[in-house]
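Here's a solo chain for you in structure tokens, the form predicted on its own.
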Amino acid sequence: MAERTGPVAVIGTGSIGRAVTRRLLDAGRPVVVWNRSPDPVAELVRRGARSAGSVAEAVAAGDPAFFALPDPTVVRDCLRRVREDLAGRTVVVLCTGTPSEARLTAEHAAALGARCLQAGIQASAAQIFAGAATLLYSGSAAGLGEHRTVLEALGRARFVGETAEAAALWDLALFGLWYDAQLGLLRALAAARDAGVDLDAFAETAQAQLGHVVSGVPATLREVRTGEHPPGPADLGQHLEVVRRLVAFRTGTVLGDGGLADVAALLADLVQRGHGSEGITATTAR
């Protein structure tokens, strides 16, 4: 399928929208922009963008239409303002949402006749402006193929599935992984600090501990995929004892127990049901 080379629309000129617009302008692509507040638009117009008077005008003028807005609710509100038939056009949603929100947004786009690409943004605005981002896309494979050049102007375009929610799931799961690791590190550092422990020495051991998780990814993946859960350094019964102590240790702290009370309940249930000799990956068994 031949790629289009005409104007692109960018709805929303926050940090991501500005980065997308500037990147595409620098790549020589005409860009039509719209934003609820006119001030950010003026700067982009000075750089060569064209201002649209409404969402509908912007979408009618550019394909694909990037919706770089705060959340999927705002995206759907903007789509409701479009009355034109968007058959053959592509909507690209550039915001973090849940899988259910992604499905709902895709339904709104489909009602207008448009193809929809949902993007997971594992990058900063600065990385997008530099063309160094990795963006996860799901939804319309045809839309991605038709607009691959413009999408890859922003960085690596990784297609992760044809379901509307695939990119949102992937995106949030990766964010969750970062939060779990970062907040876990903060809990550990705060506990060490409050106990008067040498933080430099403790941080060295913390880095090594996190490294065990990273180096163990292939084995963890294999166990989750196969459904086999060898105990490794500890079985579920032993994990349960440690987790219970961690819950008690973290009680009353600012960052809480990190959900370990729920994990302890799950471990206790698995042990009671005869899985005590298995390893920690058994917590993912269906």
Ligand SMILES: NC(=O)c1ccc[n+]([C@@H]2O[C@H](COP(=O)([O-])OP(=O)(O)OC[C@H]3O[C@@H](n4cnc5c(N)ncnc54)[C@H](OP(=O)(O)O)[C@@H]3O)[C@@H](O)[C@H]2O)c1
Given for the second form:
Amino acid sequence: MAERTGPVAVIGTGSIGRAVTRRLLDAGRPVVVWNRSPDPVAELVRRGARSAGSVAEAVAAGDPAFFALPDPTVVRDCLRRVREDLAGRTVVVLCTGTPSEARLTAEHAAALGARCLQAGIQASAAQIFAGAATLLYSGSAAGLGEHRTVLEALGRARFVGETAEAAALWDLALFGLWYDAQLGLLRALAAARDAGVDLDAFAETAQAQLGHVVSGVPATLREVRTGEHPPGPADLGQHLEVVRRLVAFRTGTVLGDGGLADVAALLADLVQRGHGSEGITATTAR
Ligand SMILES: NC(=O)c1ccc[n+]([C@@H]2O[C@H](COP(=O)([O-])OP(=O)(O)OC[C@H]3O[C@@H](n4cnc5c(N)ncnc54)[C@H](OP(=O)(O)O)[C@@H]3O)[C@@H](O)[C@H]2O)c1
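To complete the pair, please output the form predicted in complex with this ligand; the form predicted on its own was given just before.
Whole complex next, starting from this chain.
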């Protein structure tokens, strides 16, 4: 397929849109930008971008058209301002949203005739600017194939499925993993600090504990996939006792129990239904 060299559109020049624009300009690609407020655009125009007077004008001038906006509602508001037929053109949605929001946005793009790629941004603006991001895409495989050069200028372009919602699912599941781990670490460090514990020694032990989770990923994956839940170091009955005490330990703390009261209820139910000798991965059984 012939490599495209024409202008790309970027709608929204906040952190992500600015990084995308600067990265593409540095790669020698013409970029047409639109932003709600003028100041961020002025800086990009000084760097070589062209300013469009409206969303519709930017989308008409550039393919693909990146929508780097705070949430899917704003993306859909902007898509409603486009009147022309976008047949054969590609819309790339760069924002965090739920799978059902992604589906709705893709329907709006399809109504205009456009192909739609939804991106999961597992990266910072600085990584995009450095071309070192990993971006997850789902939706139109044809759109990705046609614009691979542009997408790969931003970093690794990982296609995760042809449904509109696949990238959002990956994105939110991975953000959830990060929040769970990071907030767990913060709860532990805050508890140690408030108790006057030697924080250096504690942090070293906490890092080792997190390392066990990381090195255990293949075994955990195997159990989630096969539905077999061997007890490992502790069975569900023993986990229940620890989790109940953790809920009591965390009660009244600023970050709360992190949902462990619900986990205790689930564990109690599993034990009552005869699963007490299984391992912690039994909490994912369907
Ligand atoms: N920044 C990151 O490192 C990062 C990482 C992962 C995911 N994300 C996701 O990427 C998306 C974009 O993030 P960002 O950091 O670029 O956000 P941002 O810096 O806050 O920029 C938001 C952009 O949206 C525009 N905007 C806001 N409300 C609007 C409206 N009602 N109509 C039209 N334009 C509007 C803003 O325009 P004005 O200049 O006029 O305010 C600005 O250009 C978000 O969904 C975010 O969760 C960001």
